[in-house]
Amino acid sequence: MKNFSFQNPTRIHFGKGMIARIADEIPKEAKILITYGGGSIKKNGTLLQVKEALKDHASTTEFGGIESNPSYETLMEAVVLAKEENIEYLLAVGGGSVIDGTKFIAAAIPFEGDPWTILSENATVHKAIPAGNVLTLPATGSESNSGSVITRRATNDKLAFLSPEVFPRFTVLDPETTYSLPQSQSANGVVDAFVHVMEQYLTTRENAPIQDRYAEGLLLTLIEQGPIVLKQPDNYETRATIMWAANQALNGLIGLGVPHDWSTHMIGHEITALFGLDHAQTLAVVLPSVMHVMREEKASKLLQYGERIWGIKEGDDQERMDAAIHKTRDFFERMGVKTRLSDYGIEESAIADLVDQLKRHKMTTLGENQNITPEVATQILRHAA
């Protein structure tokens, strides 16, 4: 296990009725900007609960319309509004896209210089407006981590930044806010969380049994509970379990002291940037092919994964690895998330453009051993076709 330092400063309020807790989290005199997406929080009553909790606060302003795969263009509109209104606190109400977008807004408001450089040049974020959130779509873990992924539609860029300055001060995880999610979004959330675990688990590494068992517990839970949520969308316990699993998948804990991969995400980002697929759809396409192409490098871990997660114990090593990859792809398909580029109308001729995007974004040495070159990425995408 490698050395590490760890702190997660986000306070978590978990369970039904916990939206009321935001009244004590945000200073009553603060000027608040509430950010959200397409307006589903108005229909399902979540925004009403938020406003009720903030009824004694001095000032609230709203900014809606943050997209899935939040766009830089839209977020900069929110930055302008926040500066005009002298906003002092941000409250994101939505899924990972809204929370990611709000992190960027928080960093961009006080940023000196071009805010795009936070993403394009990894410019250091020295300070950010404080922010909390109410999660309505468990998937990304963004509600209690320091990462954010933003798309600039004008240039087909989808880039990430990390900064301790944008850790949410608090998050509310009320499973009841997820009852009204479309089935596709519930499925996407499960797949997203599953792949987050795999990016930190399916790597070549030395002994890390605690991280392994924690990751395996999350994977087994998602495999068990994922199909249930599609059949029983109002099952509180299942919604609660998935919400907590998605949070734990990317709050920093299971990745401590071990190498990470993240090639599936980086390649997937380019698919979204060029073709607009949902983030989880790209992950379901890319991960099985990464597993296939990098099988020899990841053999020890892939065999462990097959045995501990899928109970695969028979056959030679190649047969067992094949079976583990097949089981993974089958799980995504059973969740209703397709796993081939062709399923989304993307032809093999597009692979060159996707690899060019990786090169343009300097993503030329991916994976835990930095050996997924553009040539290897091409192999992965061809296998995913």
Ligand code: NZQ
Given for the second form:
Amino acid sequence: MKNFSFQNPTRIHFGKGMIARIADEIPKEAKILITYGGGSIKKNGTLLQVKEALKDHASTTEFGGIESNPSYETLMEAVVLAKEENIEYLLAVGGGSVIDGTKFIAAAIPFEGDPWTILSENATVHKAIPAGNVLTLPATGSESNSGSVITRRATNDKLAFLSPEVFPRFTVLDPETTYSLPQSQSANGVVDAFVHVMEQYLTTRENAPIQDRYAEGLLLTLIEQGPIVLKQPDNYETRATIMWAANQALNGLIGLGVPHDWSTHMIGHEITALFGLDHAQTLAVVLPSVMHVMREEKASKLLQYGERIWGIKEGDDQERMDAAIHKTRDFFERMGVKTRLSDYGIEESAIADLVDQLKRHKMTTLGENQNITPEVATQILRHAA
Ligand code: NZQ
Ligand code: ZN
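Let me have the form predicted in complex with this ligand next, following on from the form predicted alone.
Below is the entire complex, every chain and molecule, led by the chain shown above.
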């Protein structure tokens, strides 16, 4: 196990009725900006519950319209509004896009210089205004991590930043807010959480049995509960289990002391940037190909994954690895998330553009061993065609 230091400062309020807890989380006199997306929180009653919780607070302003794959352009409108209104606390209500977008707003408000450099040049975020959130789509783990992914539409850049300053102060995970999710978004969430685990688990072997078994517990649970949520969207226990699994998949714990891959995500971000696929759709396309192309260096973990997750014990090493990759692809397809570029109308001729995007974003040494060069990324994308 490698060395690590760990602190996750986000307080989690989990369960039905817990939105009321935000009343005590945010100072009564703070000027609050509530941020949200396209309106799902108005339809499903989440915004009403938030307003009820904040009824004794002095000042709330709203900023809606944060898109999926939140855009720099829209978020900068919120930054202008927040500065005009002297906003002191941000409350994001929605999915990963709203929460990611709100982290960027929080960092951009006090930032000296061009806020885009936080993404384009990894400029250090020295401070951010405090923010909390109410999560309505279990998927990204953004509700209690320090990451954020922002898209600049004008230039097709989808870039991430990480800063301890943007850890949410608190998050409310009320599974009942997720009953209204369309089936496709429930499925996306399961796939995203699954791939978060895989990025931190399916790497070159490191001696870390606790992290392995945490990761395997999450994978097994997602495989078990994912199909249930598609059939029983109002099943509280299943919604709760998935919400907790998605949180644990990317709150930092399972990735401590082990190598990380993240190549599936970085290649996937370029597919979204150019073709607008949902984040999880890109992951379902890329992960099976990464597993296939990088099988030799991942062999030891890939065989462990096959045996412990899918019960694959028969055949030689290559056959068992093939079977594990097949099972993974099959799981995504059973969740209704397609796994080939062609399923989304993307032709092989687009692969060169995707690889150019990776080069432009300096993503030329991806993977846990930094050996996924543009040539290897091309192989991965060709295999995903
Ligand atoms: O905009 P509204 O109207 O709220 O509708 C949203 C949106 O259309 C809808 N939705 C959310 N909760 C709902 C609901 N509809 C009905 N009922 C509810 N309870 O779902 C749609 C998708 O929402 P979005 O927030 O875009 O999805 P997700 O949570 O999957 O977030 C995706 C974004 O997160 C980034 C992705 O790149 C992408 O931009 N990621 C962030 C990460 C992080 N910060 O750690 C890690 C991830 O790997 C990921 O890259
Ligand atoms: Zn993801």
